[in-house]
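Read the single chain below, which is given as structure tokens and is the form predicted on its own.
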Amino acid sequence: MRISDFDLYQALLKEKSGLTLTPDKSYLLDSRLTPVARKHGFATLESMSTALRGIPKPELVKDIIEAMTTNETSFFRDMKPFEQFREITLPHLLKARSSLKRVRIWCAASSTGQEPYSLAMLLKEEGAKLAGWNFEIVATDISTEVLETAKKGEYSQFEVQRGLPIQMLMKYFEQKGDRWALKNEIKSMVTYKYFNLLDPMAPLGRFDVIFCRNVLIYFDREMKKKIMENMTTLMPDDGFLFLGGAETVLGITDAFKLMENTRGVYIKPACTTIAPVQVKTA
């Protein structure tokens, strides 16, 4: 690919989605954008690039952004965040929100739904403890294609084998041919919406917990700072932010701090109501 074309797609991706495409990922352009070019009637990537330099159709730009968005995910990915949600976040919220009995969770960049559905199953497993409570899970993504996949709640054998305990598979899924379909009791717990992390977040409402895992690694420092500082405005003083294991707020923003003795759990610096996590000893 010509350097000028790489620069074109790099700038487009940054402007429309905030994602940073580095030169070492240039190989992705050929593999991911060639099908887009064919779909829109272009013989080559070069001819599509020429069209983009004019007045491109919104549908073309949308398909390019979706093709270049990474959608790697799995059920209970990395597991540790879900354990910390169950053992740290949930007990605090059940105590702190006992009068309202309402909790809102946002899964940002939720891809094909495995993360929000994992949270829904985890909550379902709490059973009677959550009787009378309203847990709302809002899942968003910039790709309408993956959102439609998530709404269907149907997964291949390979997808359900990645991280999903067999007990939950048999309890919350029904087999349909060679695929597995989530039961409505889990699907109904999640609301899916299109959302670009560059857009104003206030319309989404307030959240007690935000999962934004393994997506900020694709943004530059200034964009990470902007996104996290926008997120903090949606959260109460005792809100929780979950980031991926390779992500941090250090050197980026003072809006959050790592919760002691946790991995990837962040809280507001001024928060004094969340009990510190005790280190388990043998």
Given for the second form:
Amino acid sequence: MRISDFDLYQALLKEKSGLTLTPDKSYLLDSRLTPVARKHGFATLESMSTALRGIPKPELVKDIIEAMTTNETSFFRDMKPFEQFREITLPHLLKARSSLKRVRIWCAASSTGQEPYSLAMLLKEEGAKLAGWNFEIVATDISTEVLETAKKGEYSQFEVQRGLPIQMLMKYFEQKGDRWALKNEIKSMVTYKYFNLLDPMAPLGRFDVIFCRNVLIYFDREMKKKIMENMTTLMPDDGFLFLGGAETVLGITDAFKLMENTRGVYIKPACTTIAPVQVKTA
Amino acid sequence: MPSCLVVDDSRVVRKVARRIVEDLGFACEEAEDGQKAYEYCAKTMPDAILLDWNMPVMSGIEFLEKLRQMPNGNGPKVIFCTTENDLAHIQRAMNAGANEYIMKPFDSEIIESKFSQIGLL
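Same protein, different form: I have the form predicted on its own, so give me the form predicted in complex with the partner chain.
To see the whole picture, the full complex is given below, headed by that same chain.
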């Protein structure tokens, strides 16, 4: 790819989605954008680039953004965040929200749905403990294509074996030929919406918990700061933010601090009502 | 070092599986059918067993049922690894005492994920 074309896509992605495309990711452009060029009738990537320099069709720009957003995911990805959700977040919320019995969770880049559905299954496993409670999971993504996949809730044999315990597969999925379809009792717990993390967040409402894992790494420092500071306005004082293992707020914002003795669980610095996590001794 | 017995009548599958479980830090032994696996377990009980279903002489499910009757036979964590990919087979394996179930084809990520879920890693 020509350097001028790389610059063009870099600027386009930054402007439309806030994503930072670094030169080490330039190899992704060829492999991901060639199908887009073909779909829109361009013989080469160069001819698509030329069209983009004019007044491109919004549909073409949307397809380019979708193709370049990373959709790496699996059920219970990294496991630890889900254990921490069950052992730290859930006990706190069950106590702190006992009068309202209402909890809202946002999966901020839900991709093909494995993360929100993992949370839904985890909550279902709690059984009678959550009777009478209303847990609402809102899952958003910038790609309408992955949102459609997520809503469908059907996965390949390979996908259901990455991270998903076999007992959960047996309990919450139905086999449809060589695919595995989530049962409605899990699917109905998640609401999907298209959302760009750079857009105003207030319309999404308040959230007690936000999962924003392995997303911020694709944004530059200023964008990360803006996104996290916007998120803090959506959360009560005792809200929880889950970031990915390679992500941090250090040197970016003071809106959140890492909860001691956790991995990737962030709370507001002024919060005094969440019980500290004790280190488990053998 | 924990040990893993790979039971499969395909030499190629055993070779691939051996490489993966050794990379996960297990000492690996192989058996080509359920009967050989049973004889191995009578002498040394492994920590983990990666088990095929359809094999000559003794099938994987028959082996598992016998294993769980043996003294210390509840010790090993058993992960089925088979082309049988329907709910009825999965249910039968779990009822017989399997700890996890892998539907072939598999890769290192799936094995690692399953081993981790049942506390082997």
